[in-house]
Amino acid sequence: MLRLTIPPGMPPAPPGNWLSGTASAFSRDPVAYINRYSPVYAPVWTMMARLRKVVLLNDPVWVKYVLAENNKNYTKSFGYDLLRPLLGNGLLTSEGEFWMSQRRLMQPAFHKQAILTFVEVMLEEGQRCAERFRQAADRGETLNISAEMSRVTMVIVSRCLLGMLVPGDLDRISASLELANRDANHRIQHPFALPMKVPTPGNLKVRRALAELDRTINGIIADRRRSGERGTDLLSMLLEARDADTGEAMSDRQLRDEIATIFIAGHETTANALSWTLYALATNPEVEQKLCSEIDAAGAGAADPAGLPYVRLVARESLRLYPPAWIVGREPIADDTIAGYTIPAGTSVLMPTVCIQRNPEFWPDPLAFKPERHEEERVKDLPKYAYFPFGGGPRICIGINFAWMELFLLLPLLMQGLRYRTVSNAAPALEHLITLHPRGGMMLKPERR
């Protein structure tokens, strides 16, 4: 069989067929693919693909090099370009001076002190969700926890971002984001998919969803500009923000792109993190008991994350095993050298967070759920990028404080007087979309305790 060949000087590659190299094996199960070849080819190897050069990095030292030490030579990888129909030129997809200007403009809205203004909203919605779960427990119901977590985090981000909750708007935004998100992921994994401009039934459906998303968000922006109302929500902060150099405010188009970005990044990542955390607790009764003992002892103080150290360890361990942003991609602007190999400009450099955070060299017994491993004395000597669930370097997730606060507040509320049981002996399969989903949802049965 004909084989694809790699340019001289590039990292070695596992053998692949003439059409797809090994890219098809990666698409089917990225974690299995990386675990198969990492012992032979780590820390860096080439993934054979027909349409582009792809390099895998599975070592914290070189992740740090790409994301932090030499970050000025790297842009986002091609996968982020496929998100542009959904996110436009928002903070996740923009580059260069424009990205830097937007980051400076938006940073104050995500400062730790600014995030504290959203605590009340998070507590209110977390308590409502917990009450729904208690009622479901009384009825003996099994719930799709993934859908429930998506619902509560969508409401939270809606109230924190827009200062309002319009059910019709929220439903339209949610449906449009879901459809466009899955379409973008499909295009990442299937490079021969027909361009969006080709009027296939699927493309037309996505185009209608994007148009509906634009109408909904633009209508909210227009209403807020007309009314002149301002509050403590993120949209108010963004409307008032001015560039430090030019004094200019954001355009309506840029506001639309940033709102869409915050919506999808601000609810989906936390929803998945909470879903996986509840699953981990359901399958690790000793950890669950220790966590519940801490929450019960705190009583009314369970709303203060500072007084719940084990809650924080549990959340961190969950994001180690199940990082929502399961892989990070970059492309060198100019040729680079990694581990002695040539990385040509334009090569897709993929860094699999989920695999590095399960590397037994840094995390003994890596598939076990052990929150204690995140105690300060145990992690102080780890390489910095042995754990990076929110990325790293200058482009570390701007919402990191928001996400941690939401996790630390909601988890105790969802465990107060409750526990969760699995309804299947089989572990949920990982679905490697733009974020790490449980394939087919996360079915758990809440019970009163």
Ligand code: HEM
The other form holds:
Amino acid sequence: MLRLTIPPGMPPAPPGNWLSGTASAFSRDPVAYINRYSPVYAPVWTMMARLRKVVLLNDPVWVKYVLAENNKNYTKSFGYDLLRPLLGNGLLTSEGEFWMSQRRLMQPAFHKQAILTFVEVMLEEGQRCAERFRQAADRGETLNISAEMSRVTMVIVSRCLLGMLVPGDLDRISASLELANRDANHRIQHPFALPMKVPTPGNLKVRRALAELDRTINGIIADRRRSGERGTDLLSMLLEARDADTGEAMSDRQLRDEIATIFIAGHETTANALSWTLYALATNPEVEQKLCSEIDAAGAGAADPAGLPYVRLVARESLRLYPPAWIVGREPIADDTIAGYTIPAGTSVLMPTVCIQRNPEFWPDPLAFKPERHEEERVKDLPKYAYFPFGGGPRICIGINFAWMELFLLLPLLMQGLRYRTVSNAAPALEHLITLHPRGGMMLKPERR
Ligand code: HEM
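Now show me the form predicted together with protoporphyrin IX containing FE; what you just gave was the form predicted on its own.
Full complex below, order starting with the chain above.
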């Protein structure tokens, strides 16, 4: 077997063939790949990934170093470039000064106080969804919970952050996003896929979806500009924003990118979190029982998450075991040193949240769903980045408060008078797309309880 040689000083590499290195094993099953090599090579090793230099960083201390302590020397990794056709230069994908000014501009819409204004919408949509589930339970239906959660979280994000959308817009955006998102996922897993500009039937379909997405979002922006209506939502904030130096308003193109970013980043992650939580409850009867007792004692429509401590622990445990953003990537701008090894500029540094959050050193019996392990007394001595479902440092998820609030509010509603049962004994396989998906969707049967 021909082997690639790694530049001197770089972290060691497991053996692999010269064409695919060990990248194909990683693409097939990243968790199995990391668990296989981590005992030998952790905290950091080089993954031979075709022509690209990639290192795996599987240690909370060094994750903290990259994301927070030395963040100024890092940009986002190449994986994020694949999202550019969809997200353009929005908050998730932009860099440097430009990113910072956009972040500053958007931050107020996500502050704890601002988020409180969204409670009503979240409760309303959660109740509507739970009612649909109760009707499905009466008909004995099995539901694709992933699709249901995707729908409800998308409605919430669009109502809260962009003002109300007419249902037709939502369906069109949803269909286009789905297609473009699948394409980005495909490109992450198949780095030799033909570039978008090559007019293959598949590429043409994605280009049409992106054009449709642009048309729809541009229509929303034009309507708002025309009507002059402003509220407290994010879109109003973006429309009112003026450049500190030039006094210019944000371009339509930039508005489109920020809106597409909020749509994608703000609904797929929470949808996944809710789907996996309902699955975890369906397969852990004791936890389900304890949670339902708390919810039932609080009474119908309990809207105060502070009064439901176990709901919080369940949500935290769900994001530990099934972190929707299962991996985070960065690239050093200048050569860096990690754990005594040289990390040349431009090397992708991948930090697998899902593996660190399942490391038995920090989380005993890591595959078990045990909400109690998040009680303050038990987590206070853990390294900070043993749990980082929202990333960290300056680029920590801007929607973190929004997401927690949504999970804390929706979970009790979805369990009110309901429980869920699996339809197969096999656990859903993890599909490591941009977010952590249950392969083939999450099929669950709601039942009245
Ligand atoms: C359970 C739900 C969520 C999870 C697990 C999650 C996770 C993450 C993570 C890990 C990052 C950092 C990525 C990196 O450093 O490379 C991130 C960034 C981001 N998230 Fe979230 N997210 C969630 C919900 C949301 C929501 C609800 C919104 C918006 C409404 C949102 C919007 C964003 C945006 C715009 C960024 C980019 C921030 C920046 O770079 O300044 N996310 N998210």
